[in-house]
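In structure tokens, the next block holds one chain alone, the form predicted alone.
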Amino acid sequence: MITVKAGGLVAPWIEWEKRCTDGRRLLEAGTYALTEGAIAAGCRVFAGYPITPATDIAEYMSKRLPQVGGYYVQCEDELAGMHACAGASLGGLKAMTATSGPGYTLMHDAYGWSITNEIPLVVVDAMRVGPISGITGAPGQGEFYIARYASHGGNFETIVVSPSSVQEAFWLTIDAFNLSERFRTPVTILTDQVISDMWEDLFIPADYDGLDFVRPRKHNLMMPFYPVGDASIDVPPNVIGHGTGVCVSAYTHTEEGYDIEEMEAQWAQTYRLVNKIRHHKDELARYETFGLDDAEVVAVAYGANARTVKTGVLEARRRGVKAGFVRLVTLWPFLDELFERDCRFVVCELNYDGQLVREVQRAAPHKKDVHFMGKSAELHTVSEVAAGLDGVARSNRLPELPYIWTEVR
């Protein structure tokens, strides 16, 4: 995989969009973006159950597969999707689910399950207010840290994305199923209700069968299920009944794939389950920055609401404030290196509880440099934003603004 920087953006799309000459410019919904992109990657099986605001992706999808030999399955609920898809992913067909956040909590069983069986597969969060149900047309980022802990007993790491534009959907949707086929897991793409909702230009390459940084499904011909004290990512998804021995089981795997309740087997699994990431990191990392050189207060934020935070760090610019800005694509593995600079910061994310904030104080250099601006329901205004960042760099503390929490405990 390719992974270039142009304009601070960091990411292999960067790369791809030159090898895309030929293609149709439309105006379209984050939700489209997202279904096209699946297909583009090679999804042939969707399965899950409607919630808002991810409800048009199955829409979308149940027109969409059966026009390329693939299939839609609607199911009774949210964990019955996932395990579809799980099962799909066996059987040799690249899978995605959607849901939204009281429905992505429901799949953690089955998250787990792929996880622990090294099932790849591509799973859309379309993030709106809670807790739970909230409201349903608004915007929310409250899954940051389920989308990291997304099944019970640890022992794991996960790979978590979010785009923060329509095209960018597309782009990373693509990216996400590379991730899964080429670390043997699931991946999330956290998306919100903005990106999924609102309708933007649109580019899709005219020939998906031509695209070359698509990556193929291929099979694990021979044992063993995993790899013994390896955290080799060059190993083919096991696919039932082609070669490998296969017992989809919750609990530890034996390198032969059965399962066993061995200290032996766990120790071996996990250092699998965990570093195939770890050690891989590098790969993984997607971002954008600008005005890191001289800044002195630098904004953090992800998703829709990166893109009145981007603009109010100009705002602040222009009014003579330093400061910078970062936009973290990949969400987890976590980004530390990012934010190991000797500045202030201020975390902007639509939630009250402070979420994404705690791991930018737990990777930066000085904890009370960094300031949460947390927001529910909308997203941050320019003028906010730009209040904010004077304050910090003036006296190192925000200003009381409304709607607007600014304490973490």
Given for the second form:
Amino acid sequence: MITVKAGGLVAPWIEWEKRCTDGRRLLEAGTYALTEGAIAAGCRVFAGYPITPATDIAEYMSKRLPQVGGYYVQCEDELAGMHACAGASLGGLKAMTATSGPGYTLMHDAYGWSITNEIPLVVVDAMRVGPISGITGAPGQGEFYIARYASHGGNFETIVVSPSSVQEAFWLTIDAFNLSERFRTPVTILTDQVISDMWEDLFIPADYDGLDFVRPRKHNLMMPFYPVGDASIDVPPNVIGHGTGVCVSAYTHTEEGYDIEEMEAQWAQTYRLVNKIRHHKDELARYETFGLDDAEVVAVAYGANARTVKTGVLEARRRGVKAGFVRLVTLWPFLDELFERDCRFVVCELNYDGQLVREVQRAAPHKKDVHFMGKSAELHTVSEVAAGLDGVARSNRLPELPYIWTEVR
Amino acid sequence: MADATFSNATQVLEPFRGIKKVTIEEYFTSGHRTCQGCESALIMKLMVKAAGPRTIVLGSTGCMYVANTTYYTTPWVVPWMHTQLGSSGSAALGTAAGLKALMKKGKMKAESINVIAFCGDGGGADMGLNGISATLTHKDYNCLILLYDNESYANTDIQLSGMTPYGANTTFSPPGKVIRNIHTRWKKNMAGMMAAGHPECRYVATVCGSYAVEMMNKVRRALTIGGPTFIHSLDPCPKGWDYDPMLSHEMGELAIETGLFPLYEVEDGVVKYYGKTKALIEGRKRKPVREYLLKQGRFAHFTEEDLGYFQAKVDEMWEKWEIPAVIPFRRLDASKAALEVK
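Next up, the form predicted in complex with its partner chain. The previous block was the form predicted alone.
Next comes the full complex, this chain leading.
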């Protein structure tokens, strides 16, 4: 359970920003911020494959990593890229890969492997509109569920976060590395084409070595592979071959890493994989809200889309609608507590099938009070959001708007 | 098994004897958005000209796929399919199997329909290698895989691929003051690998767009022989290689005259060199590789040391390999063998 703080942003980097006074102000792209964030967080291996709109991350990495003594590896595809990152992380270095939707689906084999073996690493997915290749230069939000169920077989939880500005992309990348180290699991940064290609004001600390909020890689050199049947997370990641037993296996394994086909071992392993995240949701909650105190209708969004939706909420307030706003930064584990309030919700997302809205419907007390404004390949406009909030506040119905889908079945 | 006994329809595509005998019909026409001086577009055009109208072209994402169906324009006259990255070999196999099944059931006239998978070096030699390799083991289906090798990921703006030559400047391997050559891996030997490792593949060839008639004849030969076949084409790319677009043909010629890219065909295990490569085998002197390298901006940072290394690797390919420029096997020389016995 988390306690919802109404008003403002809830995230660790609010503190970090206050502590970092010495630095540079730049006009830079989201991909640059993601790269620099990773370097600041201590990432020293990048293995990946070019794909629009995440190619720039690989290009920046190929330039930056040799400068800081890191390794840039170009792989033959995304599957190999993520496996190489998992290998690098097991070898003792922090690793990251970056891709877009088509590559993200290819990575899922390696993603599951990293989850079950508790390998910390960070994956950036710059979402573009789909399905499949879609349009390379248009934003989408189609990987909300895929990022949650990033592997087959069930019995796991994932951590997924999403930035909504270039500056936030920088801090959130550091945060994602911290979370992956702490929770010993891959973390997905679900950004989109707008955030990754957008150029914006960016503050970067002058000295990365002095950042005391970066969680260093502490090696678990003489401890079990993981504490079986325990949801505690205060066990640092392993380095393969250093007191961890000899195996790293995708099969259900013992704490030494050996394959085992016994139900008790299966139960113990999956208890940990699920509960190490569920039991520590309070550490994972990052979100932004405003106007919740008196809100009758609340707009919900994430990523680039949240920017226009937020302005739409302000516009609705100016028109006299008691509107509120929720922006999710942590997408998974899903923050149900934010929606456990007696009001109407308008969920704005960049897809026609409705993904985030289904989770809000599940978490909200009344399903009929949750409305869907789906748009494809383009951000919502301020007037669309204001009109939608106005309609829902008046009659609990969304007005008909061109190119906006409202039906969720 | 009925499946095994139902054989593929066969055809005989006679080689064009001279440029004047080449058919006039085009199946890859205007309407594409490739760069000026693009050799890959030329290869596409020649390939489908050689194959004729009863052809299906398919392949995985690459610069030639994005450039050929943008905004309701397409140069294709024959059916064309853009598959996911890395799937060209498998998609060709499936298409050929589908056609064969329809013909076997009598739902379609039994005739030769050419299935050609056209894939880039990223989609073919890197990501799609497993699919192509598996397809070349299925002798029951007729499909030709043509790898167009422009030595980079040209679709996403010139990144490194497994086929990028040593030291080349790409957006993933920018030369710097401290490290001059970021890319230090030698290029894969695709045609040699395919020929050596696929006993069911009866025909493997290398071609270059600078020699158009010969290129078309190799395509015709592959389609006549049938079964799974493979052709590797070296396509100079003005954008990725950084040279004046009018020099595309010259780049192709230089790659062959310097011995960097050999022209040969392997039919039923027999290696046959052709064109200028044949002359090199017969004793004509190879041009120094610097003539080829220094004409391209991507090697502008090369020093004498790099040029020397490059030349030595090419010399090794011609002088040390058991089958020169084709397969990098060497016999243990007799004196060494004697030592090892002791």
